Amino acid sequence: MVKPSQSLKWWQEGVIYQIYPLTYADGNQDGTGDLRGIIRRLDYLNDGDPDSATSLGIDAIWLSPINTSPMVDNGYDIADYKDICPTFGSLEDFDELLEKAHQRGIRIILDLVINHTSNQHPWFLESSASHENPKADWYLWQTPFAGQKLPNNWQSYFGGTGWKYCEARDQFYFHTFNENQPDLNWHNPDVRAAIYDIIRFWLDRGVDGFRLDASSVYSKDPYFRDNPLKYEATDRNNYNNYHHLYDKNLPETHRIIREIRAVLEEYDDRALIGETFIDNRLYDSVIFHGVDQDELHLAITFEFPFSPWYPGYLQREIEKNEITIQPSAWPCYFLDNHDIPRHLSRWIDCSLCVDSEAIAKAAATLLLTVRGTPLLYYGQELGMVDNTDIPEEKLQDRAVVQSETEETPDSRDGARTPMQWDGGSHAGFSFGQDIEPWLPVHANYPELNVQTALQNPDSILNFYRRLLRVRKQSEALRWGKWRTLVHYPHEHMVYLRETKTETVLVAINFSYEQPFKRDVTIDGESWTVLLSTHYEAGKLIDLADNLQAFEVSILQKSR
């Protein structure tokens, strides 16, 4: 646990808010989200006033990729790392965003996609032209052995083989993701030097940190050995049917991340966050902090959001973090992002309950009161759900290819639909202009939007706003130790966040049918209500014997 005498970094105490720029706000009225749109919405995120009546109060923005790109994978296929894609604006627009965000106390984190580039990147165009050029070895090129059709059995995460033939070189190149995204050869020191130069370029501009995309797959086996097929697996074209011994989580990856971290250490107070890949186990992820805490500051894992809406599963993932993550490291948690369905869409199905508002408030409380850095995804604070009614001709997630074993591509567009600002034309995405957005707005936007939610004291948005303020004002919730009071939770979670000077109790009832007995024994002090769905904030109460249906209560021990 971080001791009270130690000062926490902004990335430990703060709340990070992910923006998918294509669908957040359209500032130039062309139907596509951009940097000018984000600038115009900064006051919603944080206007610098801790008592603001409209601001959310976040501390940092993580931007999904905004670099120059042909947009085959909507920005995750980069053709120029040192420029802004015209879809989003210009470098001048970015500098203005950075300046105005910093004026409001908002840090800026960029998505850094460096496992692969676009196949239209100048590096790849040169590398693919011949065997004899300065960048011939900048990507993973291979020739199959005699009698084989492919260099090995490595699969693409998006389905099918990970190898694509290039006629000019009469060789195959490897792509972990889409065939338009060739993987870089991180064994080549010139590649590493070029990437580190790019990192310094953005740090010099004032960027506060990076989120590393797919950071556990940088290094590949230099001998290109086959991955072993899992026991009893028969489908050899399915990524998940292999033990990925040779195309991810290699020891060399940690050296690369340490080198990236060392570049950040040349600058003051910057953060390195890493997606340790979507199917990694917790242990695979936590080791990315580094034995000497010299790798990632925050390692993103997927086990917590992929848990079902059941307290036993969620508490198990929290306890794993508490046991596994070293005391000098720091956990982080999230529920939603651009690659997975939104949590209300996932959890409503498994909760057998239609009360999405109650689930949203309970989930928000859990996310923002466990020990660690919370990552929010735009619209989560409203209770946005996936849009499952997007016509096929309007789908934009073209990078997800159809594998030989799947009937339909698994589009991620449902979780990427436009932010719902108001009840006007297309939810105010283009600031009131009647312009069709890049993806269709969810049909529920006339009722579910920022403008309407701000006017309703009991809305999910206002609950998030109050919860974020409670978190900022409580040292126990920001860095206190976590201790459960229910060791085998069935329908509720009750836990403490504690420092030497403050004790906060968090009680969340997952049941909607009937009250549940607290089932915990605590000394008889009275408690002050910090935030509750059932009690008035500031009220001094004794702990009730029962938790009411879907009750959420955050209480501070009175002294």
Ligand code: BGC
Second form
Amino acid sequence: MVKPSQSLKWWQEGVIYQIYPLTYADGNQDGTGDLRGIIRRLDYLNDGDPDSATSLGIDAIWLSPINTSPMVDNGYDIADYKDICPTFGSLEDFDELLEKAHQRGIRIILDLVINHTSNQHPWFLESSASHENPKADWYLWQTPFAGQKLPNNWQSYFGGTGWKYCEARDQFYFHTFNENQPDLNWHNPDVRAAIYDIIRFWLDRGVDGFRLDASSVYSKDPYFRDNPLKYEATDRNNYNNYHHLYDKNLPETHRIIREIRAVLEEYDDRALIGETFIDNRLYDSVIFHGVDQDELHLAITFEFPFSPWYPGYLQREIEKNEITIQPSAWPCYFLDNHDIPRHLSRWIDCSLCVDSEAIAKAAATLLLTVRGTPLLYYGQELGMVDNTDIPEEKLQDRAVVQSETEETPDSRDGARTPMQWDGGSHAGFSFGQDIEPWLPVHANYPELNVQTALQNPDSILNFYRRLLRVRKQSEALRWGKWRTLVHYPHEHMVYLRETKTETVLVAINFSYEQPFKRDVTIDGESWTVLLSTHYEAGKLIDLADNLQAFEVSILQKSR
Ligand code: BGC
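Next up, can you give the form predicted in complex with the named molecule of this protein, since the form predicted on its own came first?
Now the complete complex, all chains and molecules, led by this one.
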């Protein structure tokens, strides 16, 4: 279980930070985020100085898509895989970003959106023009059986049928997401070869890895059989009402991922991370590591985002992971991303605690001290919450469409608003220029921004900064065994992270209640505070004392 530190890879020990480029930083001052903006903010992420007073200290950036795109799904609809969208800059800008990031010890992970292309991609334009062209079989084309309106009952994840009629071919094509995002036919060897060529293109340029978008839906049933409707489900136009036997998580998808992994293995030290979003079934996600560890390095599972802010539930998810993931594989956790409401917005209502700062610090501690690789989402380190006041005419998420039965589609824009850099115009998004950003900044930016937070020793940002440093300096936190000391957690969690030479205890009190002891089983040892919401670092702590309300403490067993 416990591995010697030397053999651990950067994607196991490091902290990965997701940037949504449209709203991170606007370097060319046109209101839309771009690569030059990110370059200017690199020092904030990691300036290369382990004792820096201003930088966060992350190890890798995952960039949401930056390739050429008509932006119907804001980059998740690619029209040219080998170029950068002019919105974000140029290939030269990308090379500069890569070089400057590497100089600071930051790796770059690209989002690889290969389940589908944009309907503006030349491959689709060619494929959809006729039945007789070299790319005619590059997408999932079907003709309905006589008397049927649609080829089958497969739905789009974004709402309604997944089939779209194309007049030129008098056929339908399938789209798991928006109709502007036709799914590729992964059974076609030419498609696979073209994608692997794209992967090599970016690896040759020096990228450190990929996040495979929608990596559990690549392969579809070659016979296009109907998915069974779930028991008692009545709405046939809802993706979630079906058992996805024939359009998701097919065995063939594992073969594809093994092939992609083999391409990565031609290069040194690159990482393959997959969005294994499979109806929240952990087992199905973890087998994406591959029976022989030849698929994903990291399978992004959705335990934390789908949990309420409740220790018993969260601990159960960690325990499931610990039991299910093979010793040679590695867990990966996240709280927020660009598709879901931010955790402080999700959890504030269902929590025992109404203090969002306390939740933010406790959640940060959980994410960064559980065994596995943490993914942070930009702004999470500040305590950013969703902007739920975006006027309808300013919404940008055009991909999520209304199904026939659902009244209001859920826009994902609330969690995608501009990073809050300072108290100036539009939170400093365009570096001091008064330019209206792509999405409106959250109204709380005058109080909640990087500049202000750096000056407040108790801010969420400074807590994250300290947490990242504590993690970096502790082998137990980076790769030690996880063991809970509370078997029936109610309103607190206490767990150990252990290696042969270091033991760290993490205690999180989720509530106002204070009857919880840090531990009753370990005595006679002294424990030093590494980081705490209630005690100074370096203080010695008695484990038999009760936890204080909302206390978060990370303690190291003294030698
Ligand atoms: C991405 C979404 C995107 C979808 C289609 C997802 O899983 O995270 O943002 O809309 O794939 O590409």
